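So this first bit is one chain, no partners, the form predicted alone, shown in structure tokens.
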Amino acid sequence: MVFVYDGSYEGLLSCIFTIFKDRITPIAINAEANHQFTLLDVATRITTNDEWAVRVLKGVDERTHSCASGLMYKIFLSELPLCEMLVYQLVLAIIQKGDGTVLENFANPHILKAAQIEKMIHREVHRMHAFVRFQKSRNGFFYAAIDPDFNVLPLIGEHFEKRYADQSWLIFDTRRHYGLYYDQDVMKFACADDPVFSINLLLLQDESFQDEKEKQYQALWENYFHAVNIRERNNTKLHLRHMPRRYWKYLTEKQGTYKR
């Protein structure tokens, strides 16, 4: 049977709860937006149930000392093909084993794949911590655009909330069209059609609404970046390993060299 859910993490967990409750072996678990119905599919739409989702998380964490739920969430945020089935396989392995030692069994291909994805997610989070570049508007609001390979926005908010607690800021994921907004009091997610979100987005897209010194700061940062470089010791391979080209379009110091 193919299970179809609304695309949310809670929806995926509701599917997994239904699978175990009804003792069904799924062929696939697909988000509704990505699923293509065919005449041969026996597809079941699962309505999101927050209580079911909580029960799944509670069940795996009780068996793994609260280690599994975070791993499952990172796999979901990876948005990789078949990530939903991998979450299911992970839950299945935990329930069959009954304790957290299963997460160390890399002979299990599903556990190994989960660990590899977690490593990739951690690398992407680290890069976002390093590569986010804020611009300042005239009203003192800070805006940054990102385009990460994985949906890591939910994982980086705490870092920026602590680091820029005295500023109002918005980090916008241009690929997934939603952002993380902080008003010096509460941090929340916002869609592109959110009033506060869209107003600040429009203002910052127009350079005339930038802070008067914003361009100066950008120039200073770019000059510093090039000044500390030693041309005779250029190592392009090492540079690209630490700062891949796909991130350049939103890096202030790379605007003179980035080509779309």
Contents of the next structure:
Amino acid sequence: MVFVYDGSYEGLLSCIFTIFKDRITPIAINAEANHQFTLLDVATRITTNDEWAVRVLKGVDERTHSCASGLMYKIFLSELPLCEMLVYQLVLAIIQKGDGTVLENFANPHILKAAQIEKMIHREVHRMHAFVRFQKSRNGFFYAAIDPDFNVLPLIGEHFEKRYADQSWLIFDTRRHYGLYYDQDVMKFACADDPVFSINLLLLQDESFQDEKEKQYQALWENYFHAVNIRERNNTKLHLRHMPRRYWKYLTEKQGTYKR
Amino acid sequence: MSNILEKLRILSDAAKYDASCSSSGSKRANTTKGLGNAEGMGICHSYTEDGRCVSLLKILFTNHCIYDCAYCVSRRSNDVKRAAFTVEDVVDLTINFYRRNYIEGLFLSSGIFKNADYTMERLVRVARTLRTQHNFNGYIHVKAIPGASPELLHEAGLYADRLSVNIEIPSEASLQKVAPEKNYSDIITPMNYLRSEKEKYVDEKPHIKNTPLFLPAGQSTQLIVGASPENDRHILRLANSLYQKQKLKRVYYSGYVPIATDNRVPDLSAPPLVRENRIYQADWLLRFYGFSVDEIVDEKTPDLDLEIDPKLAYALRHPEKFPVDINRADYEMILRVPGIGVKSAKKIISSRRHQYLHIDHLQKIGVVLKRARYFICCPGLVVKPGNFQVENVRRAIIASDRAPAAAQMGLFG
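Can you switch from the form predicted alone and show the form predicted together with the partner chain instead?
Starting with the chain above, the whole complex follows.
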């Protein structure tokens, strides 16, 4: 049977709850937006039920000393094809085994796949910790735009909250059109049609929007970046491996090179 | 602005030969709603075109210097543009770079103007201003100036996450030749002093409620490779003794970049990058793989093999210790197999509790089979027993390293 959910994590967990409740073997679990109807498979639309979602998470965490729910969420955020089925297979493996030790068996193809995706997510989170570039606006806010490979914005907030506890900031995912906002007190998600957060790339480059010293610090940073390079040791392959071109568009130090 | 830009260019250019870039290992958490947090792992915010990481704002306070060390661009007799920051300059740059998420913190070194204490006092003032006036909890790495007074070193230790004194030249005799004003005692004394001060704070910790942080990320140093005649065994033994006796967290190795037209140092056409890489690999074997120096290099082979990595070289010198049984051997021995790193070794240990491991499992776990296959036994592996010819294995691995990845794929695909 094919299951269809609304695209939210709670929606996916509601599907998984239904699958276990009704003892069904699913063929596929698809988000509504990605689902293509076929004549052969019967699709069941599952309405999101927060209580069911919580029960699934509680169920796996009780068996795994709270290891599994974080892993499952990361697999979901990868947005990779078949990630929903993998989340289901993890839950199934944990329930069948009855404890978390199954997560250490990398000879199990589902566990291995999950570990590989977790590693990719971890790398992307780490890249965002590194590559977010804030710029200061006239009203004292710090803005950054990102375009990560995976939907990692929900995973990076805590890091920036700890680090920039005394400044207000907004990190905006320009591909997925939502942002994370911190006002020195609480952190909130913000969506693109919220007028307070209607930032876009044009605005970010507008000098009347920027703090008067912003351009100076950007220039200082770009100059610093080039001054610390040792030309005798140039190694473009290594440079690109660490800093792939797709991230350059929001890197302050790469703007000169990027336009060249 | 143009003034500060000019200073930044000169003083970052002069600082770039220091290899240290680490910003990890501290425990300085942002508990006061201040700026910055240095409790987690280090972050490389950018990478220069030479592929090195940019984690800290790495600058000299000044490149004026009373010393004349042959290997150094800022030496007295070298004709370069000189500049000096003010304390406010450095603080302002650090804070503003940090707020924009360009950096993890500050790496502050300096040429020596007037004398050691005069210089050290300024470096300490920068760190103190950042910590006390700006509530800055980012990472601060400060150079301990050889010969500076214990009081200043102690104060630096209270504000900085890491202090380092560079040894630069791996033997005292060679150091005297290229840096007549320097000696080992001036370098080792502050290291020992800081080590014992740090230990005092650690010892007090259980008895006193609020022990201040003292050098939470410890000490490091740097050795220049290739500017003097010492062999790799000498360098690794020195590094090992620094890890053991001075309790250093890191020793950095910097392949000598021929910067000086000074006849006290060799005139190399290019920096010895392969040698530098091999020494780093050996350093990793010392720190994470349980090897001793004598297992990596000995009297007969005092230099590392440039063609193959030191772990493979060890395995080829000791065919009697292999093959290793993947399903039975200890973690320590699995870790010694070329092509198996710390992560794969741990995965092997945890997975084999659940099931008998097959060669396909190893490949998926991340073992580099084109290396490991000669040194393991594991079901599914097709290697004729007793067919282990050291020279053949060596040649086969070197050839497979050089072969393009696409050609490799063709064999199986």
